[in-house]
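Only one chain comes next, encoded as structure tokens, the form predicted on its own.
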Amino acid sequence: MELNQECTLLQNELKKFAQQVILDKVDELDKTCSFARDNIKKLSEMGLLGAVIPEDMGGAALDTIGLVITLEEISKVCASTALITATHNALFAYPILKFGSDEIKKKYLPQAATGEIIGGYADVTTNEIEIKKEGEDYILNGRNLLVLNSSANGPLIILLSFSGEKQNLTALLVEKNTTGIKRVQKNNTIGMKASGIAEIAFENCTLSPTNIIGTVNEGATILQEILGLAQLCLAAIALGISQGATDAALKYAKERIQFNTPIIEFGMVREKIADMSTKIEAGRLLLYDAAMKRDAKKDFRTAAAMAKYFSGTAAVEITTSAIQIYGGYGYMKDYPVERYFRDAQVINVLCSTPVQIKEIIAKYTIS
């Protein structure tokens, strides 16, 4: 699947700019737990946090297929910061594009596209909120675990049922100095480590109805379309850890010696190359093709939570089969294949597990 003349400028800037600029980071932000706060300022003044936003907004406005090169580049190098951009487009940014009043559009899509402000997103499976209705506003006590982009300080987006029904869902827009609002600022993630990804508390956090987005009950819908957005940005993380890991491997196999002859002689070595490397391919031709139909306005839902699935639990078999061609060496945080391996296990739970894509892909295919 070739790619047009733009997407592979875009290609190739992001393939130095990674090189050049983030990669003589990413083992101490990793070691550190710090938000890469810095790799995102520089990508904000490349326009790429504002990349599903329209220009008259101050956006860059890249298709579909130009936000999961962007996203594949970058996460050869640090997956922590391609989650960090996926987060604020997918997850914050086009809700509010899609789905938000005309005052909140303008309140905060000028905002993201700049870096000024870096959006969050409250996965809907950890809540552990309860919220209840005090006149016209809406009252928000317990907390989540898994908010992406917590670490930002920024406003974010969460999904809570008013009724306790999993169906009814309504997007809500936390403000970040809204009161009440806790930000457990600890890391217990095993990947991912320079995301941002942390718990939120709310205690007695009250909302307006200004702060919904959409209408009352329309969450279900809202998550539907942003998920697969999200699902896309997932598997284009998922295909350069992949890559990246495997780009390690192959490296260190033509290099390290053993009985006097490079490992990448040796014919199980060789062997895991060659699956690593074809599932790489795959997986891209399923991640191209579902972002290039949703670029042609054709229904991509299938496309996307297959390319989410196989990406995701490939990476998991890569980053396995890359750290077994490093041997022992390949558990060190010396090598970078163990924080492959790690950021690969925190696709798999994001926005669906395995097993919960499974069921996604079997109902549109049965539908």
Contents of the next structure:
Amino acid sequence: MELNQECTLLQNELKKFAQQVILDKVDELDKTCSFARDNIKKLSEMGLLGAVIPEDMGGAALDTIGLVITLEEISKVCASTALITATHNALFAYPILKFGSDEIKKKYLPQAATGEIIGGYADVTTNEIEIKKEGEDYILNGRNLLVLNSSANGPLIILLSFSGEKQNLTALLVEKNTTGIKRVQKNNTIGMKASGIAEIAFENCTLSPTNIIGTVNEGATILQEILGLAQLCLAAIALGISQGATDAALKYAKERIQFNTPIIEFGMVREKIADMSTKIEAGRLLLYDAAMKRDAKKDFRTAAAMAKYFSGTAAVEITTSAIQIYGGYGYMKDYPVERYFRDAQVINVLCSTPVQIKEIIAKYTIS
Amino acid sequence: MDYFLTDEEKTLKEKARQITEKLVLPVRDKLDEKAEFPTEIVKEMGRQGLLKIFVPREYGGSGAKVMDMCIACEEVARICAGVATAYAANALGSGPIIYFADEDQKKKYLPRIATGELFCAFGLTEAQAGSDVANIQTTARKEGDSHILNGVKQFISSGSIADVYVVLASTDKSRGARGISAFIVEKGMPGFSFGKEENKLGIRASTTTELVFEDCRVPKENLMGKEGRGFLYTMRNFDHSRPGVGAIALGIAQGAYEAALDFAYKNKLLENQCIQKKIADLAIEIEAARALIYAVARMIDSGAKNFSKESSFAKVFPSDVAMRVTTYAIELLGPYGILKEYNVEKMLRDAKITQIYEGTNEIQRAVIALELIREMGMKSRQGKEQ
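Form predicted in complex with the partner chain, following the form predicted on its own:
Complete assembly follows, chain above in first position.
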């Protein structure tokens, strides 16, 4: 698929950036589970934290194809950095832009656009929170096990059910310094160690109606709207992980000599490389097509779901194969493929698991 | 499924499960996180008689049956494959002594291995000799009544933990695989030290280190079996051990399957036909893996002469099943699946090694195919002769 000149320029710029700036520290960040703050700061200087925010609010108003290419390139080197960027754009800034009051937009979006604040998102399927109403206010008790960008300074978006029924969701914006909010457990996931995922606990945390994004019980609509964009972003990250792992495995297979032969000469290795690169190419076509549909204001939801489903599961398969090509070395933390493998697992289940997303695709396809 | 285990086998299975649930389950997160070798647990396994199952009766063991080993490995790995690897590495190291050592060597080591007093490891792999086993560079030079070992062994399970190491070294480079010999090296011998300790994706309770030999003098009584037979011993040892690796994979699969089924049931996901199909598939695959492992173990224990191919079957299929089951378990649990709290992410990390260690599944398949080609060649020759 031909990209236009603008996209190619962006792609080249990010490729260089990832190699020159991100690559050096990626292992250290993963090992120490440190939030990739410096990378994000540099990306914000490039305007990429305001990718979905319009220019009049200080954003870059990047088109979807530009955003997915950005995430793909970063993920080839550090998927955590890409996930922070994607969360901030698609799961934080975008719902505010689309459904927030003018007041909330004015308060948060200009700061979000420059990266002054980095926003987070609490996964809607891992809420274990009880809500009590007290007058106008809502009192939250419990925990969310999977808050993206929890280490960042900005607020987070959380979707809760006031009625207890799953379909009646309400989106809320929560400042992290609200009394009763505590980050309890970092480093609680298999991968994406530098993305600042953590469990957040709520202890008599009081929220007022001004925290609501959109209206009460509008959450399901908001969720559907943001999931489309989020799925494109996650597909892009999955694709980048797959490409990064395949590039590494290919390089290794050319260098590794066994039986007096570079192992790339062996049929079972070649077959893996062929499978891996075919899946990457297919995933890329699905993703770019879906992104371009969104940019053309066409219905892109089925395409986005397919792209996420395909590239998410492919990333798990491809990174598994990448470790296998490395053999024993692939199992060691000295080599990058085990990190790609762990990161792929996270992407594959975020914003709809394969089981859920197949149901979404079936539903769209049938209607 | 009922495999009509003997009473002894049932007792062993029950005992292995009890010990593991009591001792390993409460600490498995800590062992994984801190990459801590379960020394005390393995000692207790010795006291409870789990170490003597891989040692022959005449040396204080309880029979050295592959079937017993498979039963124990599955049970331990169902809770923690790291501990199962720590456990099985001992058997892998003892194997060559059991099958090929001189009477004196057997008497010297095996009774103490059976009680857990001595711990064993197998030193084969090197940086340039992974799948290409015969390419080992470690040398053993004859000097008077001794051999002088030089070289570095890599990725050795229980390296630095074990007391006794069966080490493969080349006594005659010009003879290639036929110039490789096996030595019994004890911890503390001058010139024998430990190098890098690996930081691994999974089986983190099992310690993996380099063995370093710098002019390490090994007395002639520590040459194991016959000179030049080391490669053969190695292959034969792996033929015996591969079903155990399959059983570790099976245990991981079983553990992940139970966790997934439990989660699906509690969260009412089993009403979804897509999930029903997958869970049914996994149940079938796990049972097929178990049936295959048991059949191969019974075949070996019944005195089969050649079981190299079948032993590979019993490693390749279960380890692929373990990856499919654990990968799916994460998908099914969704965002919960990637959380350490729910344990399946550890099972996935652990499962990956079973496709790699003791010969990658690619090498196994290549060896199986070679055997099939050989069989076809024999058939075709027989056809011509008739």
